[in-house]
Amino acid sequence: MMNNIISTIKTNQSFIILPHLKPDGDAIGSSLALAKGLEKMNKSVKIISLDEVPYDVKFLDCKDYFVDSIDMESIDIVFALDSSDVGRLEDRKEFLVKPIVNIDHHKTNTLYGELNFVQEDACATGEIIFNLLNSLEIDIDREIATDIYTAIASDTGNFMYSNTTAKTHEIAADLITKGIDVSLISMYLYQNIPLNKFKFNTEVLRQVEFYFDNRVALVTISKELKIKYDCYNTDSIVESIRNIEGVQVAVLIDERNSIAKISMRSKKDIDVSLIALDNGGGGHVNAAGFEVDAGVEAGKKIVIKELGMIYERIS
């Protein structure tokens, strides 16, 4: 499949890249690295996203890569990055009119592209882009290395999660030789929370509920609370809950109009991706999510019921 993607890149000239909606560090870093790599091949490339670049990765050099619209008549190929299904691109579906190259590392990927390169054992989509650029014999300079390192560090929890492998560290070591500033990247990713988000996080964490002998921690975030703090970024909250001693599964339910967006994180061998798949979502064993269009309380009931079934089986 890698060879097919390489051939597609070499035989076409104009590309757009679609990271998933509400992009994280992996989606942004991977998109920028691929865009800059294609540019080195004298290709035309833009990244289309309708979301603001998250605060923790704004330090990356985005130049003028990001746009919110483009004339698709001039586009040859669409790259979809870090998106397990078309629903993760739903806000830009009008751009899915040219052949799609789907590059991802989620085991729940639905293989929706004309070309699908889904590498489940990759720690991040950034790892796949690293290998692709090397296969294309593109020079990974300091700027591209910074993008890829950011992607990998973001999706591995700064090399803390179970998706971190020996290969992950080998790639990181290679990127460090390019002269990247690891301490600066880490500062922006993990030590740079805006004050309003800090206050928002603090109030949210006061509302955590516990179930199943404190093995499950759950919190809901209302629209009103987001308005109060002018904060719509829920990143890091569910991870903070998961970090509590004894908690095996953390659940965040985010109210978005009539839709409840549910994010789950787990420890060890509790597979939350099964719950996500049962409800039309996807993700990884220890990090997955789905949406419920019947509201927050309906979403909460579904999650509690599904987790109850899991604990019945393993008790």
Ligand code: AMP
Second form
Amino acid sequence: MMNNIISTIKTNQSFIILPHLKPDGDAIGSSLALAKGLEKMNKSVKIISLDEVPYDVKFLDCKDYFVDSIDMESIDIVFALDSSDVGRLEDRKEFLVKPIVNIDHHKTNTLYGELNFVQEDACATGEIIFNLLNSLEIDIDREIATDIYTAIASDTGNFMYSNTTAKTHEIAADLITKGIDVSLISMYLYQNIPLNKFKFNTEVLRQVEFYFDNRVALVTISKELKIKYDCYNTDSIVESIRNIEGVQVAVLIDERNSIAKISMRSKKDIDVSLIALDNGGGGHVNAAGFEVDAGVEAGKKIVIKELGMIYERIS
Ligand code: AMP
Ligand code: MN
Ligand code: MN
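Could you switch over to the form predicted in complex with the ligand, since the one displayed so far is the form predicted alone?
Complete assembly follows, chain above in first position.
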């Protein structure tokens, strides 16, 4: 499959890259690395995202790669990165009109591309892009190395989760030899929370509820609270709830315009991707999500019911 992608790149000239909506560090970092790599081959390339780049990865050199429209007549190939299904690209349907190369590491990937390069055992899409650029014999310079390191650090919880392998560390070591500044990247990623977000997080954390003998921790974020703090970035909250001793599953229910976005995180072998799949979403064993269009209370009922079935089964 890698060979098919290599020949697709070599025989075409004009590309766009779509990271998933509400992009995270892996989606942004892997998109930037691929864009910069393709540019080194004198290809024309833009990244199309309608969402803001999250504050913690804004330090990456985004130059003028990001656009929100493009003449699709001139485009040969559409890369979809870190996106398990077309729903993750649905805000940009009008760009899905040329052959899609789907590059991802979600086990729930629906293989929606003309070419599908889905490697479940890759810790991040950034790892696949690292291998792809090496296969293309593109020089991974310090800037591209910073993008890939950011992608990998983001998806492995800074080299903490079970997707962290010897290979992950080998790639990180290779990237460090390219001259990246690990402590500076970590500062941007982890020691850079905007003050309004910190205050927002503090209030959210006070509202956590516990279920199933404190094995499940759940919090709902209302639209009003986001308006109160002018904070719409809910990143890292669900992970910090999972940090509690004895909590096996952490759930965050985020009230968006007409939908509720459910984010789940688990410890060990509790597979929250199955709950996500059941409800039209996707993800990984320990990190998954889905949307409910009937509001936050309905979302809460669904998750609690699904978790109730899991706890009935294992107790
Ligand atoms: P999140 O909770 O949004 O940070 O997502 C956790 C993981 O689940 C990520 O790998 C996402 O790509 C995936 N995920 C979240 N929401 C969805 C969705 N609606 N459809 C498919 N995958 C999702
Ligand atoms: Mn992602
Ligand atoms: Mn990812």
